[in-house]
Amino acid sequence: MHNINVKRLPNLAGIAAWDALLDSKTSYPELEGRQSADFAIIGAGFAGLSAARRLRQLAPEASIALIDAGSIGQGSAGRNSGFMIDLPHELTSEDYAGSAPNADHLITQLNRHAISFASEAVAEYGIPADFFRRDGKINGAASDAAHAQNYNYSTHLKTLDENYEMLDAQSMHDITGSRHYMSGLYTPGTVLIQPAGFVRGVADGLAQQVNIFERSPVTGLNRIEDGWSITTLKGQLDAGKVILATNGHLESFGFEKGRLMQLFLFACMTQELSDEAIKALGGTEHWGVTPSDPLGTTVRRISTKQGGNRLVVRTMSRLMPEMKTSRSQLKRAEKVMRNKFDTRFPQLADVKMQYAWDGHLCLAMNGVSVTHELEAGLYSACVQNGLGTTRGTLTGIAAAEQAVGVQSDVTHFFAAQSRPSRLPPEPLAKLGANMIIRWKEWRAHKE
């Protein structure tokens, strides 16, 4: 394959709203003319940023360009939920444990090098430390299954020899102010972060050292003697070698059709909490809750310097081959998170949602990325299965070091990995991922 027309663009719906709360940020021009880079990235979320910071580390003379579809901290990555989780967290299990204690030894030690590298960042780029809070997470418990769950995975974290805290009902209450949950289990490797002033506070580090170009979604890529030249709808860049950091959008380019589960999430935040309001709510200022049940409910507290006294909520997922979502699905899902909303915090009955939004994530049925050499001087960093944060950081880790030959674990990692396992045939693979879902998130009900 060598001229690749691009067949989708990113088309999210809703206020980004962890970009919405922040103050105005930089803008970044689009691509216009013909330009050249050594290495060109597209896409400018965590993976792309990832890319283009380990390439400043591995490759300084070189000269970078990172290209956006959209505007950074307004796509995917500035939408979701903001957790960045050490420890394992297979979605597709029933309790986020994976397959053997060994290959969960490596996940570990591998996001915990995301985090570092994240961290890292931070410090240097000067991001507020209030966007990159270590404060853990929990797995919180509303029902006897539920619980359950959360006990076995405690038990699986005891063989990794992992710190976790088990916690009771009052525990639960104490900390989110909610009668809702009947246990947690507190794990303390998690950094909760605003995601978008995380990726926008990394891309404006980055810019003194990097080509940025947003609003500028790829129309083509096509193979020249010296490498790839991108065409955009206003212009031409080549460059002698392209990394893809677009996660479900690597099949847009062509890539693993039929092999990758495009799969969107809804989530909803209030308004800023009045005082009358916190006092009623309680609880501590910071927590974030993933639901025991992977198919469950994720809500998350943040206080004026994430953006506002705020809660936030996650739920609903629905499998879109076509990568978009309609209104009135974002609308039903507002119903949906509502009522999860107002089940767990009944004394806030009349906060309202200022923000509901859509975030695309990418699954491959058998849990692999795509993060190797596709064509000659075309590398991937794509397909976070719904952990786009930490393995998305790998992944643009991976693709950055592929690019100028270094090995390394993480490079190890994913050159072990098998291809993503082909899908049904659609009509099937749609119908039968949503009723497959839906029967799930229905068993999650009270999660």
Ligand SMILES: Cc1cc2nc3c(=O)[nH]c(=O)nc-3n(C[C@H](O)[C@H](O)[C@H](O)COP(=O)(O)OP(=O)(O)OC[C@H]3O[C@@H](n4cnc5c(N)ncnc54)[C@H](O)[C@@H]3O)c2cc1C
Given for the second form:
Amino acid sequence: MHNINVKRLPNLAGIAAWDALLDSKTSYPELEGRQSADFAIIGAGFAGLSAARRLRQLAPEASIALIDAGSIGQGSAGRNSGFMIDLPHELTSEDYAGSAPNADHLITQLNRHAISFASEAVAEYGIPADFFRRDGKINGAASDAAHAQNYNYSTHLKTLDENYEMLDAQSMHDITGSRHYMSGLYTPGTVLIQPAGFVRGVADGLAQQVNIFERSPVTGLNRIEDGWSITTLKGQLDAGKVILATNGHLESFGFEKGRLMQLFLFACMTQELSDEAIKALGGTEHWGVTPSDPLGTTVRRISTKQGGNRLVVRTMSRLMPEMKTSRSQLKRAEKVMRNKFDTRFPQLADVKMQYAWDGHLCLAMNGVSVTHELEAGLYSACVQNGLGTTRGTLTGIAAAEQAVGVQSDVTHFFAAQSRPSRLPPEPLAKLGANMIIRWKEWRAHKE
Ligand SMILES: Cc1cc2nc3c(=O)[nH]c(=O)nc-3n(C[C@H](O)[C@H](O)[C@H](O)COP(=O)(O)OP(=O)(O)OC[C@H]3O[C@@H](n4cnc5c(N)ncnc54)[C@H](O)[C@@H]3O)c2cc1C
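Right, the form predicted alone is done; let's see the coordinates for the form predicted in complex with this ligand.
Zooming out: every chain and molecule, the one shown earlier first.
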């Protein structure tokens, strides 16, 4: 495939709240006219930014261009819940546990490698420490079934020799201010990021050494004699080697069709809490609760250090092979999220939601990423599954290492993965998957 016409461009709904909370933002130019670079990276999320940073480390003299269709911080990398999790986080399992302890040991080690890489960027680029907090996370349980899932997961953690703490209902109330949870499983290794603040901070740190282009959707990619020519709406860039870091939009470039699950998730954020609301809420200033059932609801409390005293709720997911949701789907999601919020925080009935949005993640049915040389000089750092913060960082590192011919534990991990398994044909895949998701969401309704 030497001439690629990009079939779809990113299309996300709602305001990217985390980005809207930031006060100072650098804007990067659009790609215009004819340009060139030794390496070009398409996509400036976790994967693209990590690829750029790793390339700088490995090839400090090389010229590097980083191109994004939108504004950095407003894509899915800036629209998530900000849990950079070190432990196995298998969304398709009942309780996040992976399978064999050996495989989970390896995943945990690699996730921690990604977290260290991100942490070094925070230090090197002077990103505010409160955009990258080592708070850990709690798997909240609101039913006996969820409590049992937490218990199963804790047994699994014990076999992995990982630290954890079981919290009772009172401790959950003391931390979150909510009486909704009957128990929780705390693990210390998760970093809670201000996602837009983090990715913008990394981009700003790289900007001295990397040419960054925003609002420059890539519409075509053509093989040329000594590399690839990238066409954007207003310009063209020729590069010796190209890394595709577009997650699910790998498919829009014509790769892995019929093998990728394009999942859209919804989230919302409250208005700034008044002093009275903060008092009525109680609890502590910073915490993050993931549901003990993967199809439940995630909640975070943030403070002025991340952009305001607010609560952030994420729930509902839908498989969207067309890679966009509708206005009515976002409206429906807003109602569901409001309901989840009211159940947890009846004392905050007067607090309004200021923002609601969707975002895109990409799963393979067999949990693999696509991180290899797709064609000569064209590399992929895509398909992050449920944990795009850490997995995205790892795929970016791997693609940069592959592009300069370096081997490491990270490249070996991806080299050993098989291809994403084939999905049933459409519309069966979408109908079937959404029926299963709805059923699991219904089953996890309290979570
Ligand atoms: C509501 C929500 C909550 C989430 N919570 C978490 C969480 O707590 N923890 C976690 O680990 N993950 C979470 N995720 C998933 C996570 O956000 C993604 O997996 C992650 O963003 C993937 O990173 P990435 O760099 O691979 O892709 P992306 O962040 O999607 O970046 C890809 C970039 O490619 C660009 N692009 C695509 N096509 C083109 C083109 N043609 N031309 C130019 N640029 C292009 C896009 O504009 C985009 O900026 C969540 C996702 C959502 C939606």
